[in-house]
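The data below hold one chain only, encoded as structure tokens and taken in the form predicted alone.
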Amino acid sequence: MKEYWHSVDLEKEKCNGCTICLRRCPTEAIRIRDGKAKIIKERCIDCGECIRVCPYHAKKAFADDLSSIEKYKFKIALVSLPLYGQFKLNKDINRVFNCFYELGFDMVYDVAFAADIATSLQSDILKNNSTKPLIATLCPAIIRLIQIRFPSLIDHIINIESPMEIAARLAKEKASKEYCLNINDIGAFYMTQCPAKITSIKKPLGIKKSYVDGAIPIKSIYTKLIKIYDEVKKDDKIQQASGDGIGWARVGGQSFSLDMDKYLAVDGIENVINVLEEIELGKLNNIDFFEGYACVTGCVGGPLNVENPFVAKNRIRQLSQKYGKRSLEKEDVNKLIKDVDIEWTEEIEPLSILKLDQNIEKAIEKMELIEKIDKQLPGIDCGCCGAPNCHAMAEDVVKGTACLEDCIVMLRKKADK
């Protein structure tokens, strides 16, 4: 299999092997041998739901700091949805991006705008589009999920960008028109919530290259904004996003835009497992559209925010109140999409995660030997094993890198023998 690239990484000297990470990874890509925790590369979707959960914070996100923008000759700050959550209502939001100037951008682009466009977009493909329910996009965690966990659901997919790749082009656009740049020395750089996102950027699924040339952390500018806040110069007009595009930023943000009523909306990446789940199994074709998020919240619940999820999703509706709708026209989206693809250039192939054999007739003695080993084990799922449960240790015994006397209760029995 194709190695593919994670932002989510290990720092061994800090993990001390406590398993919370093992119970809560959602797509079972952790195990824990020899006292520390591994991922299995193959099966993480870069939730950064272990970062979150980890006591020690051995979990870690690759991204880029400040300094790295200076690679480029004019500079790109995309103020990401959750941003509007992460500062309180009698902070000027406007203000606020216009910090980024104080901080070495040439250009600050408001992603939420680039929302209220991707909203058009999706009206009109749900109005002329029979596949029930069509899923969104705007979390590259649930996309990975449905590549390997839900390979069927991939036709399901709304095949237009991200609001943060179309506000990517938009201002690379812009910037390469009205200062007559070259766009290789443009660097558009995303402020992110998740590492989901850095992913996304470096490993893109649906086009070959992002338009995004890398990602900062919230949690790493936060501070820096709120220090300079008050001696920021600049008071050019940045926010420009209706309260639907800002409200992207939380779970149902997307549905309510659209004015949908046949419409899901779920949180936590467990929970969006088991919808999936019903969705794969045509339980739920009376929905039009879905949309999933790993995090809890939405995207305000990231991992790389700093503010309470649920203290950064109620600013955010009350600033979507504040804002109110504004349907662009479609005239005025045309104009603004006109130089830029935003639609998928590539098709999504389905990941196996459990490729036991490249013979098939090996493979499907494997599958039968896990079965086999799996109604040995205890399934008391106690993960002293090293597995997140007893299904998951067969697998790993097949494959070869466990072995039975690793589950304490089979080591018992044969000690008692």
Contents of the next structure:
Amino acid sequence: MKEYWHSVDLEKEKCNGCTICLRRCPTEAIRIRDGKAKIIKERCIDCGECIRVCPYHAKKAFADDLSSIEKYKFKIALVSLPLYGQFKLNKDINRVFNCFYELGFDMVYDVAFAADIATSLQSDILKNNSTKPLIATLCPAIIRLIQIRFPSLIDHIINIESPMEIAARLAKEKASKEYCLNINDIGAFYMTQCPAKITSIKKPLGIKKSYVDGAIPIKSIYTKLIKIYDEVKKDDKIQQASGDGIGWARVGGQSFSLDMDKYLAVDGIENVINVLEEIELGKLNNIDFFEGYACVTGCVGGPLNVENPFVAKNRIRQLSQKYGKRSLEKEDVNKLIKDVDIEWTEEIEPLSILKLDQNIEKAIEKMELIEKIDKQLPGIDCGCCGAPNCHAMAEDVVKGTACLEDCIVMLRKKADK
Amino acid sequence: MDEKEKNTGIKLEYEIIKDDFSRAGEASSNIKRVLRQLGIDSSVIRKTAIATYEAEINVVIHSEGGKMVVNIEPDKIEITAKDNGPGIKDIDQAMQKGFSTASQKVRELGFGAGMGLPNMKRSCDEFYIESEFGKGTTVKMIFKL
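For comparison with the form predicted alone, would you give the structure of this protein in the form predicted together with its partner chain?
Full complex below, order starting with the chain above.
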């Protein structure tokens, strides 16, 4: 199995050891040790919830900065879906995209157009399908969540690439043909809205290697774009997506573009977990399609965006209307993707990181011990011990990564005796 | 060592409250979490979760409340759902797909399709049902590991 890498990181000096991220982490991946938050890397799904909630801005994502594009002879900017929602509607989005030339890029490619292509491909898959519901792949954090907590739903995941990967392949192919370039001289950089996308580039799922070479957070280039906007001279036609493709930036956009009737579109990681529980129980077999997002409002709610997620979501809706429905002809799609792979080549494997022991008898013993310790603990889930709740604390004690006296209530009891 | 081998099992107990739909499903998600931590195969976890959920819902809808007991051993999972009445008149009829005594109200909530018992039976490896009319019903399911 591949070693797990994740992009959310802690700036130690900024962390004051409060318990806010600890309690909000949906996979219980954070512990407070020696007064600082610590991420258990195997458990982290890069949803970015801790980045969003940290009052001290101590959580960040490993990302690239603009200077890293210099490693490549030919530089491509992949302008992401959420970027559409970051600017007031009186700004011309095509002009915003042209600003990327001023930042040093040689080509700018509209990822929302790749979403139009993905719409066409997904609609074929949905037509000939008996697994219900099929699960969309757009949010990489949800795929990781399924690997860890819902492995029996892996077969429900649609196994085609995300618009980001499709865009990278098409842009690189175009660049290498038009400018007679070696593919290794071309660098494609994604303007990212979230850490999960960064992880899906560095450690992709479903494919051996990503065609994207780096990810630059939207919030790190936003002010630069605003400053250049009035002076930009180039006026290439970059924006080419339909309203449907643009709509993928918000929750429900995929289902809308696919003209789905029986679908569920769910945002916010806790809500997604609840619905996946129901899917696993077979309670939602009448649903054809499920799109889930770790972030509230969908990708426009990603923690590396600038704009308020709800404002951005509304803009996406307005832009979707403005650019309108325009499905791509099947022939055109086939022509576009004839030289690139868009299907997954690798299996998605379940991750059994929650397992207590390889040996089931030992695992049962440990579980009994956990239940016993859990009963002794106060059950107030205060987080003072450094674990997110008393049950997680009991697990840590059994695993040997914490001791009972870390619990201040237990310590007090002991002192009173 | 011999004595220890006898003890290699874990017992979980859940109270199920009559008519409380908001809590129905709690026991099955809890059992699912435990099985996942024990490293049980995901297809078995799914089957167990479906069967326990159906059993839970049955107790909530049809009975005066009851209890679910889960025994996990290295080679099998044993689930017993025992309720406090009213019991089933005709078990053969109750086991038929689509047969239900659920009220219209319950059906409007999306339950009572008459698939509960058949689904439970289909999901597990061994299925036992005992019922005394006027007293209560006990369902026992075994999942081999």
